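One chain is shown next in structure tokens, namely the form predicted on its own.
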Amino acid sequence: MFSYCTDPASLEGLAWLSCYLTNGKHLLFYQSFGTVLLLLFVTAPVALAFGFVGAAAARARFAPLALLAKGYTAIVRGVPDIAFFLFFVIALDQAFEYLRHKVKCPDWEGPIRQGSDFVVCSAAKLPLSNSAQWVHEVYGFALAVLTFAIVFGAFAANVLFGAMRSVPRPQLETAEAYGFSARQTFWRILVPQMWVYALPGLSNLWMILVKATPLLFLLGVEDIVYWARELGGTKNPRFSDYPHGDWRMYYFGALLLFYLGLTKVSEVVLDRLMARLTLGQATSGGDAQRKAPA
């Protein structure tokens, strides 16, 4: 990064500090905390699509739907995560590929499943042995974030079945009285006001998101976990320009600083939309502004 970091081994002080700061690993370390903010806000409505779809279909009166959809919550929130981002993005990743090859490769006379071994044609690898980083990088991204959307997307769908049964039933019959279809009842009634009803329990699945993005490690992504105990870890004269002793509790300290601070922010955009949505809203919040204080 600076001109004066050609040769590590005569620096001294502050300057060997600002070189081993600025150095290519600690780049990515930096583009890493990226990553794990891009994770969050892609997730986080992906899952809350997954979360209406479900609830709306679990409400359902076509009972084949409502059971799947019922199914589908109870099933991904029995399962404890890390099992489910262990087991669920390899099966996920085969699944892709599997499909590719019976599309590409229909002359193919092998076994795909060879004992504990999963073998295609090279055509139908994803993504392909010769694509650019960039494109393994993103296709592993891609992945991460359908898995977290589906694991946090059943327990959206869990807030969101609860919020649209909290929502007063006169009201709904006050629609229906007026000549509302229950199409109409369900997106001009229901969906808008039972964003006050699950405001709390998606605040907390948000602060749950948040706390999980370390799972991304296990799913091979580079997150701010990995480069901290990489960077961390004892380096010395043989294997790094910068050796250093143990530093792993400098590192997942900064972890914490951030992470803290991010739930932090979090909270307080929350309680604002929360005072928003419950203006003038018949609920405890909306009279508790009523009554406020001009």
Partner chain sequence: MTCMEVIADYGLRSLGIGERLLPRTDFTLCQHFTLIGSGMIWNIYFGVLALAAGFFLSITVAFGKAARNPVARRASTWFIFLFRGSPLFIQFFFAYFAFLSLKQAHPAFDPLTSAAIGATLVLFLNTSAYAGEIFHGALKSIPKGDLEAADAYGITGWKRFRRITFPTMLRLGWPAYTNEAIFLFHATALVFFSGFPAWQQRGDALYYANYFADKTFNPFVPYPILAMYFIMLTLAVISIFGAINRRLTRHLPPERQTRLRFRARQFIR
Second form
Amino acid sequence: MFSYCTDPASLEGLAWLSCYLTNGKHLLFYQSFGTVLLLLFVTAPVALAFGFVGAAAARARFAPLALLAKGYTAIVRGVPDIAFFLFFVIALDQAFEYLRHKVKCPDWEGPIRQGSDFVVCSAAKLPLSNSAQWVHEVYGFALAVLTFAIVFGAFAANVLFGAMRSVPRPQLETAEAYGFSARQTFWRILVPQMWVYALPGLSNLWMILVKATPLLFLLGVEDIVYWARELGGTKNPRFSDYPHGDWRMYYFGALLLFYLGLTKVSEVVLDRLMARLTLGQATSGGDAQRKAPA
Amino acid sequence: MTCMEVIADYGLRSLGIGERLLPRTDFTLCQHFTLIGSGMIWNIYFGVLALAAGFFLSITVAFGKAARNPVARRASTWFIFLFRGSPLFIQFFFAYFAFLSLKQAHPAFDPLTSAAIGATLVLFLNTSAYAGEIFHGALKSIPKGDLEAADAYGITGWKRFRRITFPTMLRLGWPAYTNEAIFLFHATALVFFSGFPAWQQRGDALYYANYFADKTFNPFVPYPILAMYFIMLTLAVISIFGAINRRLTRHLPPERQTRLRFRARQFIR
Amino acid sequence: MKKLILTTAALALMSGTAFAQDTVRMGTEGAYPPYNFLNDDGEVDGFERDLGDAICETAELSCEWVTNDWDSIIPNLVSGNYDTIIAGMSITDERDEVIDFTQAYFPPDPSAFAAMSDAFDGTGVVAAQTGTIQASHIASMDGAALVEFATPEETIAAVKSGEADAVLADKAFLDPIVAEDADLMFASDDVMLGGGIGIGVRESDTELKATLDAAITALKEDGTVNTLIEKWFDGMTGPY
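Starting from the form predicted on its own, produce the coordinates for the form predicted in complex with the partner chain.
Whole complex next, starting from this chain.
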């Protein structure tokens, strides 16, 4: 990075540290923080969409659909999320390849599961084995996002389902009295009003999502945990210009600080958002805002 | 090999009793059930111990956060923020590496690097922070009237705490605390994936489920079995906590008795 | 000659891999110096990087390097996340049932115990990396308790911290560490495990295996393998 970094062995103190902290490996480490933030910002809306569909399905009059949606949320909440991550990341991959296999290679004979091999025709491979490295990385990341969205979608469905039920009944009855159809009542009355009831639950969910991001490491994505472990490990002078002992404690200490900061910032932002959304709502919070001296 | 033999060989494998080598080829359903079930011993061990010890610390923390003394208040608030504001996964990693350096400083810290002691300690502190926040919230929502009535009857000091404040706080916080207990049990599955080593392949349920999934490359058998065990554990926790809840609320008229519902609302990690 | 080309072409059509693809993805661990490790720039480096690049050049394949955790390195090969494992993996019967190996590019190397004191006699707590031949060996040893870690780095750290009495790993991996570290020393007797190190490929990838085998043979004959072994492993003479 810096011009004086050509011979790190001769450096000491801050100069050494400045070179050490800006070598190629550390730059990859800093990039991985971006990966984590990207995951957060991609997953949150996807999970919310899953949750919305789940909540709407749980309200459905068609009993099997409602049962399916409720079963989905109950199972996801009854089992540790980490087990889901480990399960879905393989299961989704195999499911996609299985479906593609059925579509693209209908003449294929022989079983797909051969002992410990999972064999599909090469046209069904995901991603195709001749695609570039970035395709593989994007695919891995997309699988992670989908896995996160499935798990957190169930939580979000639970929150949104509760929020939909909290919207005062008279609001819906009034809509019906004005001749709104069920669909119109849902989209024009229920959905716009439910957010303020959902926000406390959703902010809590956001916090949980933030704290679940290090599990990305278990899904095989090279995230901050991966690099912290790699960088913190003892470095032998034969294989590195920056030999050092076991520094993993410091790297994970830095990660702790990063997450504490991230949750603190989230807290502040979400509090502001709550204040904004409460404005003019028929809730005790809205009432308090109205009565407060300007 | 019949299933009974498998159970005899692997039923207590997670404690190091029985067959030394894990099965390597020709995995049977029975082996899946036995080994993953055997691993549940660890999940229950971590959960019960951390929960039992954490109950007392969490109440201390809750009262600390509500205390007038600024030092106690600061300390409790920071404690809660530290453990609730960061991922448990990272806490495990950090704690393990911190314990390793402590160990080099003094042999008295030796046991801390084992999952049985070190991970339990982390889980204990973590659940204390979450439950402390729950009980602090409950403490704040004790009806003013209850305390004023106590004053009117001349019930003060320790007696007021024991008869009024503490039971009411417990009752109000109990539904949320039940949730915390459930998620604490779920969190025990993280232990062997976060630095703490599995001695002689003695691991928890997820460790063995992952072992099978890695060997057979088929996630559709071990993970549903694991899920089944965890759902059973969750139901057991709900029924035990529900029984306590009924006892805590038995003096209330039926319509005011809150029924415990399993919901992932406020305090999961 | 013509017939030979035809059969290979047919093979390539049938399973449609190695020859049909323009890139071969090389899977490695990146944490096992001097075999493979990430250098300061975060790139794969080491003996296997050099050798792998030479193999790809000889076989006229374009290669890409991918790192993967050791404990899931075989499942991810099988599922097609990369096409080869070139990660200091010893050829064993157990692995051979799941994947195929090329001929060895590194001779059978003794595994050694490294400990903090030479009093270690093969009994006590021994650290090894999960899913290695060393871990299986300790599990079958009398008097030794196996403690497994996910990465090689952690096995060394466990000995340094007193967590384990010794670590069992490839001697070539331990050599530079013991040389640098005043606290660590070799103890007890070395053991011979495994049948040399080969490149792992999927069982269905027969023609990729043949291509790699041919390239390794060529590189052994022209002395490249020996040169690389001598470059990366102190005090070792090339055996081929």
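Here, rigid core means the biggest group of C-alpha atoms that superpose within 1.5 Å across both forms. Residue numbers count along the first chain shown, from 1. Owing to the predicted nature of the structure, the values given are computational and were not obtained by experimental measurement.
**Student:** Residue 90: with the rigid core matched between these two forms, does its Cα shift 2 Å or more?
**Tutor:** Where the cores coincide, residue 90 shows only a C-alpha shift between these two forms that is less than 2 Å.
**Student:** Could you check whether the CA atom of residue 123 moves 2 Å or more between these two forms, using the rigid core for the fit?
**Tutor:** Yes.
**Student:** When the two forms are laid on each other by their rigid core, does residue 15 show a Cα shift of 2 Å or more between these two forms?
**Tutor:** Yes, because once the rigid core is superposed, the C-alpha of residue 15 moves 2 Å or more between these two forms.
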